[in-house]
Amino acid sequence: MWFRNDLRLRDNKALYAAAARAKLGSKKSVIGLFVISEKEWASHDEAPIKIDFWIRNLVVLKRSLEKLHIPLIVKKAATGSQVVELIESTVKGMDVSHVFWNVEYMVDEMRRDAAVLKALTKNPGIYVEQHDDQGVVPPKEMKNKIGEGHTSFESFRSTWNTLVETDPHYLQLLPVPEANPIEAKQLYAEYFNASVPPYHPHSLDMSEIEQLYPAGEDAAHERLRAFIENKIMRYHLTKDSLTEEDDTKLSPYLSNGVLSTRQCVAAARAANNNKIIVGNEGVRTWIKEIIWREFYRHVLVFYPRVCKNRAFKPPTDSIRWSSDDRKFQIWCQGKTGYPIIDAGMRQLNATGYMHSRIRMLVACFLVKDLLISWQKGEKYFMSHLIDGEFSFNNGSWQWCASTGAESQPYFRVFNPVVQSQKFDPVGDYIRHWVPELKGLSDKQVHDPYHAMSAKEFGKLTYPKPIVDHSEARKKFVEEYKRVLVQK
């Protein structure tokens, strides 16, 4: 079993199939394999905090597998291409007959898996099984009426809802796989005794990070249970709340495969009298958020150009973006002079996480106020987020930039001050992350430059707004209209 973005025992299709197949073989044992490929991860902008989360979950997974007498081998590949050689040599060296993995849909990963498949199956007696595990409905099962991929979210959502509501197999959860024979403990003793290499390449506070995002399936399921029991029924009312107690923080577990999407939807459905389309509004709103994830993965599969740094809407590739790196760095550092934007960026830089509502605001600000390309923001997010998932991150950035499938209309440009007043009305979120503004009134904290006298503002160690929002909005809209005319 080649583990990748699926570090869990429960509801793991490839692992369950591997265990079932092992019972039919002569050795009757499952062997787990995980490949640390730092250069490959770096080429995909994987965040150090996310890699650290993988390794911490890998440690917990190894202990869980040991209880089932299943060894987990952890190997390092110097390059992405070496992954293929390493897997082939491991499989042949251990006389493995069947190799299982769950499909990853990004272009580079599919090429890598195709190369591994070719290398393995050229050897007599070695077979490969790949399983669709990342979502509820496999992308290829979600075609529109003319047999193509969906480009409309509502069309996709309607099809998804109908399939999942009417066909119980989509939410059929698999149990923990059967254990290996006890003899496996002695046969693979060197792997049971080996430890997972430590990985702490970021400068964030590890004690805080481990408290915010504890590793392991049990931690993930406890977080899911607490959300379902205490919060989901009011989710439609609280999803945009910036208070810590209203934030689910389930996304790191979902994006990194410690929880399966099926487990999340099944738990939500169970809380809603086994209904998805009707029932409690909070449940339906949360499931809709999950369907957005499925939609963006679907777009990636059917329209792989989004994996190649290109817009979903080809004409928008010709938008003339600003090359002002100074402004980009100011945005990255959270020093734009717009408190809600700066608070979000500072939260990201300090914790590897940002509230979903704030992600939209800071993304829209970069693209539509600073006229800096969505690709630069997408890359920055991926390199800092603990829950960075390529398809969802790409789809969300293209939504904000009005370049993606079912994206925000180009003329809709969030006013950061108005959004701040709406979603952080008393300024608690801002004051937490922008301590320079702690002493300001609820009115001043959203827009200190305009709400205070020049003399008062000058006493703050806080910058004035980097751009005038009204002028910046006009400039973006005019540029987008130019692209529309050319189309």
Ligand SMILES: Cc1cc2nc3c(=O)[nH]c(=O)nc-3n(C[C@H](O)[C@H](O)[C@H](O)COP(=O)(O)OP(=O)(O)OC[C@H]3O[C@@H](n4cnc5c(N)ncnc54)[C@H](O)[C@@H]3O)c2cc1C
Contents of the next structure:
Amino acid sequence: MWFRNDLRLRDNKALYAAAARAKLGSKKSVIGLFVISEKEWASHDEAPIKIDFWIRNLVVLKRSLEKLHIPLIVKKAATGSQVVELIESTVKGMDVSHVFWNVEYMVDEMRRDAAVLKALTKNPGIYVEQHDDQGVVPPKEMKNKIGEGHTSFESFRSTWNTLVETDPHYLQLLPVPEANPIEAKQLYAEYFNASVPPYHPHSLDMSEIEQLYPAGEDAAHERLRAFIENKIMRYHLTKDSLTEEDDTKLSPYLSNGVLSTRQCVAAARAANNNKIIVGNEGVRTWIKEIIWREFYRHVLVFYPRVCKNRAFKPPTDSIRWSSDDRKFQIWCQGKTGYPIIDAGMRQLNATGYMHSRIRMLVACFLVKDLLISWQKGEKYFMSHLIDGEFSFNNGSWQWCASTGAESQPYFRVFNPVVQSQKFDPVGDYIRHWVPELKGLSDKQVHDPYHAMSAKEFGKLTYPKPIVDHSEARKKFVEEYKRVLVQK
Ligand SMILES: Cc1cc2nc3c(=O)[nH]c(=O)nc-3n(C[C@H](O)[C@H](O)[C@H](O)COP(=O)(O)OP(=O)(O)OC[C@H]3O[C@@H](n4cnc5c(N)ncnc54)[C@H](O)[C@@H]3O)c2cc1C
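Hand over the structure of the form predicted together with this ligand; the form predicted on its own is what we had up.
To see the whole picture, the full complex is given below, headed by that same chain.
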């Protein structure tokens, strides 16, 4: 079983199938394999904090597998292409007959898997089985009325809801796989004795990060349970709240596959009298967020150009973006002079996480106020987020930039001050992340440059706004219209 971003025992389709198949083989055993491929990860801008979380989860997974007498072999590949050789040599060297994995849908991953498949199956007696495990409904099972991929979220959601509500197999959860025979302990002793190589190449405070995101399936399920029992019914009222306790922070567990989307939806459905389409508003709103995950993955599968740095709406590829790197760096550092934007970017830099509402604001600001390309923001997010996942990150950035499948209208440009007053009314979020504004009143804190006298503002160690919002908005809208006319 080749583990990738599916680091769990429960409800893991490929692992379950591997264990069932193993019972028919001569050694009756499953062997787990994980390949650390730092070059490949770097080329996908995977954040060090995310890799660190991956590795911490791998350690827990190894321990859990051990209880089932299943060894987990962890190998390092120097390059992406070495992954293929490494898997082939491991499979042949250990006399493995069947190789299982769960499909990853990004273009590079599909190419890599095709190469592994080819290398393995050219050997007589080696078979490969791939499973659609990511998500509730496999992306290719959903098509619109003319047999193509959906491009509208609402039509996707309605089809998804009907399928999942009416066909119980989508939410049937698989149990922990059967254990290997006890003899496997001896047979694979060297792998049980080996440990996962440590990985801490980032400067963030690990004790805090480990507390915020404890590793392992049990921790993920505890977080899900607490949310379902205590908060889901009010999710529609709290989802935009910026207070720490209101975020579920399940996304890192979902992105690493420590938790499956099916497990989340099944738990939410159970709390809602086994309904998805009707019932409690909090539950339905939360499931809707999960459906966004499914939608963006679906878009990527049907329209793989989005994997190649291209906009979903091709004409918007010719928007003339600014190449002002100084402004980009100022945005990255959270020094734009717009407190809500700066708070968000500083939260991201310090913790690898940012609240969803704030992600929208900072993304919209980069693209529409600074006219800097969404690709630059997408890359920066990916290289800093603990929950970074290509399809949701790309889909969400394109939503904010009005270049995506289902996106914000181009003329809708968030006013960062108005949004700040709306979502952080008393300014606590800003004061936490922008301590130089701690002493300001609730009114001043959203827009100190305009809400204070020049003399008072001058005493702050805080920059004045990097752009004038209404002028910047006009510029973006004009540029977008130019592109529309050209089309
Ligand atoms: C510019 C931008 C970039 C983003 N990049 C990522 C990313 O790389 N990885 C990622 O997991 N999410 C991304 N999101 C979506 C969202 O911000 C996070 O999923 C959410 O903040 C996670 O917090 P939570 O687990 O408390 O979410 P909850 O409020 O509990 O929502 C439940 C789950 O639904 C999913 N979800 C929620 N909102 C969205 C959304 N807009 N799109 C897709 N799925 C959603 C997440 O898996 C989340 O865990 C991005 C959003 C924006 C605007």
